[in-house]
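Take a look at this one chain, the form predicted on its own, written out in structure tokens.
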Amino acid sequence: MDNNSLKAQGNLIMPPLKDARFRRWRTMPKDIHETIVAGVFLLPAICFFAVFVVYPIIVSIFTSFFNYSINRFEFLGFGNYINLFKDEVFLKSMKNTIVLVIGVVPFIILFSIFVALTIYQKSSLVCSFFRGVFYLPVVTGTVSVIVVWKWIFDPLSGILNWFLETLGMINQPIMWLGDKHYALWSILLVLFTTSIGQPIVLYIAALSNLDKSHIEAAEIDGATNWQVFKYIKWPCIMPTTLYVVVITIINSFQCFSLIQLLTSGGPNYHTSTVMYLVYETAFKLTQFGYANAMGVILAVVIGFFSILQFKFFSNKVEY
């Protein structure tokens, strides 16, 4: 076989080697090669995030500087933000939101840790049962949960008034969702019961992964249950606590569906939150620029609280 035949056969076997671009790809460093491949696979998710998250954020910030409604688009500068801090309804809604966050988040953390510590060492059947019970409100539809709570709080046929009257604690029915003295606390109770499922499951998982030898050694040395928790269990579940605190605070700040379905912000905005006020201002009053300014303020407040949490827990978290 002559040289020309050998060259032709070689070209048939490895034709891509003649392509300079292919040769550059084959000789590219491994880390760059993996980065490009990862970028290609991430491209659809990045595009989705850019279109449905980044772009709306940019538009919301931009339109917050305008008097933007159905038939008007006028530049106001910081006019919307100045008016917000003069708006009694917005200030009341912000106060209600902060009360919900401060009132519910610490109890969620403490109750979740208590439940997790109580059941994580039980048999798998018992542990699975309680995890399912506490996680049920999370996977149940919000509307279904609210229907049950509306029946509980009903002033005429609700089980809560019947129970308290039976015990002699009240003499007449209480309008739990219609009285300004009780409405916000009723919302806080519902928010608490619908928010404890995920933290309990996470804490049980974190406690189940602890090194039992350390706990047994501490118990042999005479450590009490509180000392074991304080010096062994608590430092090990700090990463879980950081995640739970941040996520719970963000979800509490964004409380909307409970308000809309239970009270619609009433009575007289005593249960209105910033998220509900954004919805009402944008879709009922069609003041989109003013509503976007509320959203920007809420995002800044959430970011501030999140930074505080990371600063507070950063020196205590051990991975």
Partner chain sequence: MKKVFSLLMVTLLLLVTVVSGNIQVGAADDLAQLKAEITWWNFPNFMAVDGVIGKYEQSIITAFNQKYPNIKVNLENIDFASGPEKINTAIQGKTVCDVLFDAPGRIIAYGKSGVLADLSDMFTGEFIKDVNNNNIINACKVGNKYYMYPISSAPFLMGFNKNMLEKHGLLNMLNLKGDRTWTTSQYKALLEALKAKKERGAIIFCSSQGGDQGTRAFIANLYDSSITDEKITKYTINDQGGVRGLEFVVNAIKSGLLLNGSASDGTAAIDEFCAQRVSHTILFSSGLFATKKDQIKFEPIMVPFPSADGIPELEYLIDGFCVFDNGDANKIKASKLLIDFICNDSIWGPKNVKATNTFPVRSSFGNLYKGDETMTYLAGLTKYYSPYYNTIDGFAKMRTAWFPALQAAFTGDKTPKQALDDFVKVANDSIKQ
Given for the second form:
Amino acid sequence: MDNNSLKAQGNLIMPPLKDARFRRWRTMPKDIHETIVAGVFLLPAICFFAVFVVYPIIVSIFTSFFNYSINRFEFLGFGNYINLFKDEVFLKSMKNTIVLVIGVVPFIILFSIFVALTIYQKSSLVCSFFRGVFYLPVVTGTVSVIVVWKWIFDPLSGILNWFLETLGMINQPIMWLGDKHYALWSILLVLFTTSIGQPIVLYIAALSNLDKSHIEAAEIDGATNWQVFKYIKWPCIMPTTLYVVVITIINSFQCFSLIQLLTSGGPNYHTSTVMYLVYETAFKLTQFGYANAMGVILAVVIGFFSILQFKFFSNKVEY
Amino acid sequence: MKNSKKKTSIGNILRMTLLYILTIGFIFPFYWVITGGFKQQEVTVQLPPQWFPIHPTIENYRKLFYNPALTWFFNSVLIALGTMILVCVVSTMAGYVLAKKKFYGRELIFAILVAAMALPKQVILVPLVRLISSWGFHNTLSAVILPAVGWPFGVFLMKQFNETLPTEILEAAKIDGSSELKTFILIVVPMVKPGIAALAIFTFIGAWNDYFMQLIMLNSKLKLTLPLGVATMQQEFATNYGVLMAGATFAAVPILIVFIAFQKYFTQGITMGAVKG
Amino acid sequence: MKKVFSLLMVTLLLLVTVVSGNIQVGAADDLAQLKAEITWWNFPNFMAVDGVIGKYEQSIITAFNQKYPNIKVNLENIDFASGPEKINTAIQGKTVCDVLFDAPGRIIAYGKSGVLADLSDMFTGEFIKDVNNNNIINACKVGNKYYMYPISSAPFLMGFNKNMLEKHGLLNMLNLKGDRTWTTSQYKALLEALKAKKERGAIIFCSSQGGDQGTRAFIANLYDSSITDEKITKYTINDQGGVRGLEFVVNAIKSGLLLNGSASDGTAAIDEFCAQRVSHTILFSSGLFATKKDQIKFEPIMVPFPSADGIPELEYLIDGFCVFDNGDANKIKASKLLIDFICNDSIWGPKNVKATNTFPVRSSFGNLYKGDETMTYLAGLTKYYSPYYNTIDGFAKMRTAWFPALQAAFTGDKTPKQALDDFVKVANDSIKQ
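Having seen the form predicted on its own, could you now give me the structure of the form predicted together with the partner chain?
Now the complete complex, all chains and molecules, led by this one.
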């Protein structure tokens, strides 16, 4: 999208508040008629939401208290939850998930601010091009991206080992995805490339909405690029940064297909995430109750970040 | 214009160089996948790599299309379109009233929807499969479409967009005696069209790439989607990179075309979600 | 027990040559009119025709439809990496297939969870007598109900690239005489020789799940451990021999004699062998050779696992079918007809067994591979068969613990002893559950 239309949209966001009728409407109390109308319009959304989100959550929480598999359904109380905290594999997966999240977020912030700063003032065509490039891995989907990474990391016929061997940096092939010292970092690298698109788009939008006169004034006063960034741009894009942090955290917590297609959680669960483990427990081991208990815990953790997100949304940040 | 001279500093050159290196890093995989699909299997694993297929072959595509890859393609299109239409209709209606009507429970409903947006799908994995199968929908395209409509992101997005509507026009319509439905269809919908377009393209690409739901809901070969079918091939062909890259190309190109054609709306969709709450 | 069994197998495979035509016919008339649509999920067991998986199976269905024109069979090929999870998901979604071609390991677990149709009526006195092998018959049942209908069986071995060994003048380091048995020190010498010639050793794969039996058998053999006790009541691979075996592998990986396969699944490891990028594979069989034939552009040679005493204990596969109970009696009936046709038809029965390149369970099929040197050699290996533990309670749970145990040892998270002790603990717990 070119910057002009974004600005046009920005204007739309703040409608003129002069009109008297508008004020009257604002002060009008909620009434029954409005509620009925709203109910009718909301009905389809609420139905879908209730059936496909709320109901499954309730069932999930309920069955997490049972020893539940294909042919079993016995009440356990908190048994599943107690076992979870004694389960080495679960704790390991939780640790990996947190490492992934903490590892990937700073890189994404730094990288996307760098790209956005470098290109946001270019012509809309150039801007679109770069935005598209960094969005490629998101659009084409993990499944297509994985094929190349599989080959890059392939210990015997992959380019990475060949490259390092040619440079004489290694003399034994490295099992990038099979060695516990590298596997999680390899995953992190792929996760990074597939998560970068959205933040860049957001930062470009945020930077384009900056008031140029401040920056120009500062530059005339002899401010260095770094000072301009630190004192003008950075504070202005702070809300975007907050938002990017939250969505990246939530997305990284849900990292699944990378793991499933690249390592199946190996070696020895060094790349297993809670997301992946839930799937494996449910459909490899068919321990549904246990899997649901894991899911509930994960939901609680992510729920914590959702609250952050909601707080952030309700603060009505504007550019 | 004043600072254009300053732009040619060394720092700037360095920055641009770094950017180009990164760009190559991001484009290379796609170059590799597309050319790799035309290489013979021996060539794909040759080291040093053959940077361009010297003896191109369509053998990989022949193998790919022994699988019902076209059916996968149409399944993907149907799922993406179906999800898109349902999400747009449901979300536009809900987003409108959430933004423009003052009614009891509005804040509560909105709060619940926003909170649910971050819910990991794995949490509801097993009950969802059971629910869908109790209706006999498992392994049908509806099994992927319907749960996706329950996801509240679209509602949230449309609420954001509806807030940008000038309330005077809605008020005027009300005074003129226009019914609620008429107001919605004749006034609201045309005004939020850009929002719907953004949501539509966003949902389309999202549904196309929703590998996880497809994985747990579909199983028979003729019901698979393109990404899922290609993922299955990855397991089947293990290290036969030629076929895998042909598959990856075939899975990526259609959605890439959609993205390039509608990039404008797509970008809008992303920024709208964040710009204002 | 081993002797008796081996005698039986030898008899079964080599002596009986008369094909008896007494194939179960049933009430042919009304069954021929049976109308149903069934789905058949198929792991890659049959030879690929023209490099295309599923083409052979389609020809079976065409022939089947000549006999039963009103039964529509939908064939789906699944793979060992994603197939098992797909089946579990489908069971939950109530969209699982009707007929599955697999092995007892999974089928018996499905039988125990009550999702399969009882096939006891197919185990006629004639069939049991013809199979004449209690190990195979017992591998097919849970309690007194039969859930798997067996068709064929074959041992798992190692595969070497004969041409590669010849090229380096190393072929004489294999024992090519008799049963080709050899010792672990001979194996180690060969590994070192291969490394000196810059050839890579086998990938000790341990990702995803398929082919785990091969790695277990390989490690157990190296220093004469056994995976379970003779009566299959507990796992014993953490004994001294097992630990030494795993230590051997870990050290071999460290010194570059073997490859760490923590990120490779069985299929990938075999594919690397087929593509000549590694010198050998620790999991190979006549059946695998058949399904990979079009990829292999060299002569593979099969040898048993090396062991300290030179007497291998081999695992073997049993191929067979099961029927999922999808609540439709007609479909179950049609599925049984299909299985009966595939296994027992006077023309297609033997032909299908040959297409899997394994040995028929029916002794009446006789020697299908007369003059085939490899198959004659394999047929003589039945005396080395170890106890068949794939139907043990908790087998599925045990399997999921095995690869992580190997990975833990390879990454150094645990010592080989710790890894095997922890594995055996989980595995033994799984029997009780």
